[in-house]
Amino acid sequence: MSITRRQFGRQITAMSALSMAARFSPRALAQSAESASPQPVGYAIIGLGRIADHFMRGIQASPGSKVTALVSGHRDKAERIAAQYNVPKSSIYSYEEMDAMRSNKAVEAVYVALPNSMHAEYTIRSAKAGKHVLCEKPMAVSVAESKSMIDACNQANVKLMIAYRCHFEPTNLKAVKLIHDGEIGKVQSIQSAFGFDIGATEWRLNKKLAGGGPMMDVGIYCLNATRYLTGEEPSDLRAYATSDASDPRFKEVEENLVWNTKFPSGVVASCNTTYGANMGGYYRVYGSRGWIEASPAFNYDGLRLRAEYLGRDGKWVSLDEPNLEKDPIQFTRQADHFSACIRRNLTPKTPGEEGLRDMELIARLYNSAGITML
């Protein structure tokens, strides 16, 4: 049965809202700490940059996951890393040779840790090789690419999960639970920001690789947080972008992006992201009986939850809870969840549709700000 683009969008919105509520229900919160698969799932790491290092170190602490192959354009680097993780040299592949992984039974899944514009190609190639895919965010650089990734994984009957770490992280999960339990009353507004002063040689300044500026890198954390904190999808949004014309870093991508969103319940959110200043990632949620703040909210460790609200007994409640967990525990949880989904044939909590929804919203934000996507 064929459906129109508008009907498809409505279905995704409805499904996303339902799945968001389910993911952060008490049952889902309990499942987020579920034990890993008793039989480790073997992962091929595609791309050996900084984020891959965090993920591989996370896997080392995981009883349910292990590194079994590497894909890299630098053989010498790959061999050094292979020695660290006991990966045989026969399981090191170049990008051109990667499709040969199909016959490697030690590889059941891949972790795609490449620049944004390469996510679609290597997700689709991995799916065709019969491997489950855990792909870094943002899912891709366009809505069309995101849909093609979902289609390829569905056709190959493999699972696709987008690496939204915060959906498995205790500080964020507690903030969501407090909000959804009504502790701060009716939510009125959300403020969120995340940015940093980017170095001039970063690949993220190349639009063909990154697909965009800070919105595609750290701004997506703020956007996704407003969705999981409310359990809703934005009904309206507006965005504004600025760049310093004299700064050579921003010839291809935006320097700053600010946006406002309105949700069906009446909640309004104000967010901003930048590559021009250090802006610690945080969110603050205001309700009719108090507020909740996570700051930092999106880092690999050092997260902190604060809150003040009028309790049901009429007494004020104050929270100040630092999260003492250290990197790379968030990556361990993420891998354990995906491995458990593979072993138990479950749908990941952050499937391809979750990444697609963010890409659809980013496309609307860029259009509102007058930015052309790839």
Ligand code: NDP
Given for the second form:
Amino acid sequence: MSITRRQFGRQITAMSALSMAARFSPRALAQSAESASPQPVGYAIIGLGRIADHFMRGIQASPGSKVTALVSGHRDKAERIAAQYNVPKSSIYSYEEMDAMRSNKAVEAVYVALPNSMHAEYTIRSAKAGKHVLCEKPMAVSVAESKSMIDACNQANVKLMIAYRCHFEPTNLKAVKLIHDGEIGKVQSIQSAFGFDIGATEWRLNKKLAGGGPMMDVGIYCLNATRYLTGEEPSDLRAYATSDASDPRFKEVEENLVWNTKFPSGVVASCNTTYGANMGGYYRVYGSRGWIEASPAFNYDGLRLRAEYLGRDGKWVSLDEPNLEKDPIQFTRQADHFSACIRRNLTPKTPGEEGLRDMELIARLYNSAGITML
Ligand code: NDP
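The block above covers the form predicted alone; next, return the form predicted together with the ligand.
So here's everything in the complex, that chain up top.
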């Protein structure tokens, strides 16, 4: 933590910011190099949609993790997937039956891959059934729900991790290291964006299920990145939102959201997110001696890191590093980490509190933009 302070040359007073920087520091992550545990952690996958598919494929390469149960509203689909992952039919549950998992010893953890507004209920039910919880982002659709998830997991003495896969991803980790090592000098500003042109039938457009628009879904990557890139917590935020009133997709959730953030050290960030245009997720960080860019920064693969800065020896450094890893490796790493935390009784690097912090910031952003949360 003292290194972070020295490198930014500023006082980061908030303890939360320091603990975030420590958790994301490359050294802490390197130390956590997960090793296979003798007995794989059995996961129940709750909600068999697109991200669950990535996770289940990823888990196959994680020696410490295994799919052992499925929870779904579609029995046929669940049976097909069960056959693929050698899950017994007796370990397929409907949402209504899910609490019976309590007595299923093959299930130690769950992966909650449901629409956002269902995260809290299924996290709390899983905790009450004695299962550790890996929950997709955004953690929930409100600050109150997020707190209740943390409380439920604490009361049940189970671990809660929010699936922020970029915290385990080498391109993002290298950007963090270069910045924290002071390579681009004193950080001044960050630009970041992530968005896509959404299909009209997505549950993401239904406020009751999504809790909000692109901010909840993909803008959260930019918000979280500004926090891990700086190792600081925002001191001030302002946001504006717009929606095309004639577009039926945006009757309930925002179409565009743009926001500015001020950090205690003086770093400023300018971010935007949309459901109206394909906007490859990226960030660019400007420092007193140069810049670093990850573009794409948040995809499942194909990430690329570029940088130009004046090195300490007075020579310009030019980096261009495509990341050749293939999907679903990010999901393997995430499962490796959570399973190791369960086996070794460690706190995950992205615990519930990390998700809560983003939810608190999203609440402030929505408030600033005049958007009411659920
Ligand atoms: P999908 O629509 O692809 O899957 C969601 C699944 O949830 C469905 O397949 C369904 O599974 C179940 N479900 C239960 N009730 C409903 C309902 N009322 N409407 C729709 N689905 C329902 O969503 P994603 O996989 O894209 O997203 C799921 C979560 O993962 C979201 O919170 C999202 O933010 C997050 N996510 C994270 C990403 C990451 O990179 N970390 C990327 C994409 C999404 P079944 O048919 O089995 O019941």
